[in-house]
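Only one chain is included here, represented as structure tokens and corresponding to the form predicted on its own.
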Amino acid sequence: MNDKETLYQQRLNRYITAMDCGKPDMVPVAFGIGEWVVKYKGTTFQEIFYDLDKSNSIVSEMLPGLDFDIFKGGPCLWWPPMFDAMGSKLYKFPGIGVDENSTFQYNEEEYMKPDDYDEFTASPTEWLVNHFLPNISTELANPGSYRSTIALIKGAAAFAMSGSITAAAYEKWTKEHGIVGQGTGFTKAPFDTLGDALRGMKGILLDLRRRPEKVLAACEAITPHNVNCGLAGAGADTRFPCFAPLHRGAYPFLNPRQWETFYWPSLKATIEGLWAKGKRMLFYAEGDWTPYLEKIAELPERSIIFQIDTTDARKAKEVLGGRFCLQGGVPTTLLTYGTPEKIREQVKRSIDELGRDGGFILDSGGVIMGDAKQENLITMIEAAREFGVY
């Protein structure tokens, strides 16, 4: 093996001694590209997110000085002209509904109505395809017409030139850096998937009091489709976890007895049949989770890895430590408003208080905002390599 495939092997074998709750040479670091290297690289959001060559040629450029284990992205989630083929109304992005150093802005909707429930729990596939893809892309308002058909082709084929171009860049980052991908798969907790995308935050609320057996019904007919979702998109590979951004399970968000009747039966029963296929899944628990880490610890052992956000830390380690890969440990607040000196602190207590047995990733708590300091999050890693050798 050349000096780079020797590199990937070493930083692989740790991601994966960690994902198995075990104690590798180094504590693993995992860090991203995101929104906040537009400000340091005299660019636009708009240009990053329309230009996927800008984008990954970005990333190219900031590799070979950082020494990191576990890549989580590039700077935009997403390639807009996928959407904008349909004429989709989702989303406003940089320069097209928001000024062109402004991220994205997700429209938020009821684009199921009540009364849709029962066609879509009969069939959410068909319910989709016939009634929420015409309500949200004004290219799609008439299916089977010829405009339709032209914006299907369009919007799929800029899905696989998207994906087509991600895939070369991260060959291309494997070879010439030796870096090792944080997950292959996407999926979300049913009760996202319907209170994100179709039903909206009142919405959803609403049908809690007025229609709760369709919403645990619905939540019931989504569940096969999310393991399906975290599957197929990771084709055969089960190394390495599929990501689940988690969002109205963080509490405030329900009460505990919303939360354990309607978010977490159809979120458990999605990780236990992506487990029963050998695919953990990232379980990135945005915001605070701190309420529920006990029904969390009955998942099976080492079917997640848990992101660690606002949650309470310590709280997590005890609860969770041993059964479940811990990953986060610096607050995005403290990339953004703090100082080196502090990046310093925070990791070398995170390293001492999560990663002392093994079973730890270093990482962001959440999202990296956009006005977070580069200075920060390169401190980060190299703090962390000081600090994290076992």
Second form
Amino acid sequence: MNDKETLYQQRLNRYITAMDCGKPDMVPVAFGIGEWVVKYKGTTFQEIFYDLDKSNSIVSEMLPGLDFDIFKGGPCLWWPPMFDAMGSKLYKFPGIGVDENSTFQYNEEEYMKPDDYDEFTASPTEWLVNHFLPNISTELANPGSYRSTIALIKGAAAFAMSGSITAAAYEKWTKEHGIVGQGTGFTKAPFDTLGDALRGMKGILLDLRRRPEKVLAACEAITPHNVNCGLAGAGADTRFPCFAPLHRGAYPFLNPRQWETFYWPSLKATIEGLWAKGKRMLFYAEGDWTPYLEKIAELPERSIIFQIDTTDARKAKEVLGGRFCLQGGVPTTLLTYGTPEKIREQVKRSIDELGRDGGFILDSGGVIMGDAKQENLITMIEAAREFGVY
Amino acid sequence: MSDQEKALINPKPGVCVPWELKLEELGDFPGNEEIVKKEWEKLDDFAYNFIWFWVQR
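What would the structure be for the form predicted together with the partner chain, given that what you showed me was the form predicted on its own?
And the full complex, kicking off with our chain again.
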């Protein structure tokens, strides 16, 4: 075993021990080389988003100087050429819709209409193909046409290409730098699948009043698909969690009664379905989930890693600690507006409060934005190594 | 249920066009069905992931 393989094994053991609520040799550190890196590299958001080779080469350049355990990914969340090929209406990307130095913007619309509920619920995958893809893609406006067929060929090819480029990059980073990827598979709460991309915020909130039974039926129909998406295919990896960014479940998008009726049952069923197959979820609780911690504690032990964004960290430790691994500890806003001294104090405090018994991964609270300061990020991982030894 | 809904096949998670449906259309199968089925299902799963990619945003 060479040095990098040994490093990989150490980091992997650290990660797996923490996920199982144990106490490894030191607190594992999760880190992403996100959009914040753009302003330090003399490039533009547009170039980073469009040119995957350039984006990956920046990650390769940065990794040797950074000592962390779990890699959360590079700077571009989406590959816009795939969206361009389909004429996608979903996003405005840097340089095409927004300024070349802006991050992307989501164009929220009711891509699914209230009258579509029954057909969607009867056969979700068919409805997505027959209606949703043409609704969100200008190139698919006339299904069966030359432009539509070409767009599907290009879109599917781009999907395969980006997957293959990303997989090759991760393999290289693992071999050359001993990094461990955070997860495999991507899923969501069924209510978010419905509320984010299909009905939109306004649509889903009206539906809770006007057609609540259709919302529940749709969430039930989505649940087995979201289990499948999280598993990332039959026989795929179960060592690492699937990533699940959770949106409308944050307090106070929904009131507690709505949350318990509409949001939680299908998310719980998704988590239980994944766990039955041995797959854990990175419960990426964006925003504040404090009022719901007791309900979350009812999940099967160790079936999630709970991400602490603006949830009350002490309460999360009190209610969830020991049952589930906790991840977070450094507020995202502090990485932008704080100083290295403040970051150091915060890392020490979080490790003392959240990590004292193990079952803790130090990380930023949420997604690190483009305006975060590099000196704060470097301090975060250095302080974690200084204070994180058990 | 409407006629349109009755015509739906409602493929299971991970499936777009079930192998069983394709097999019926193929009729007599002189070769090794498993070889063909395995690769059909791999590509079907890829298509499924492509479709659901767009909604899991």
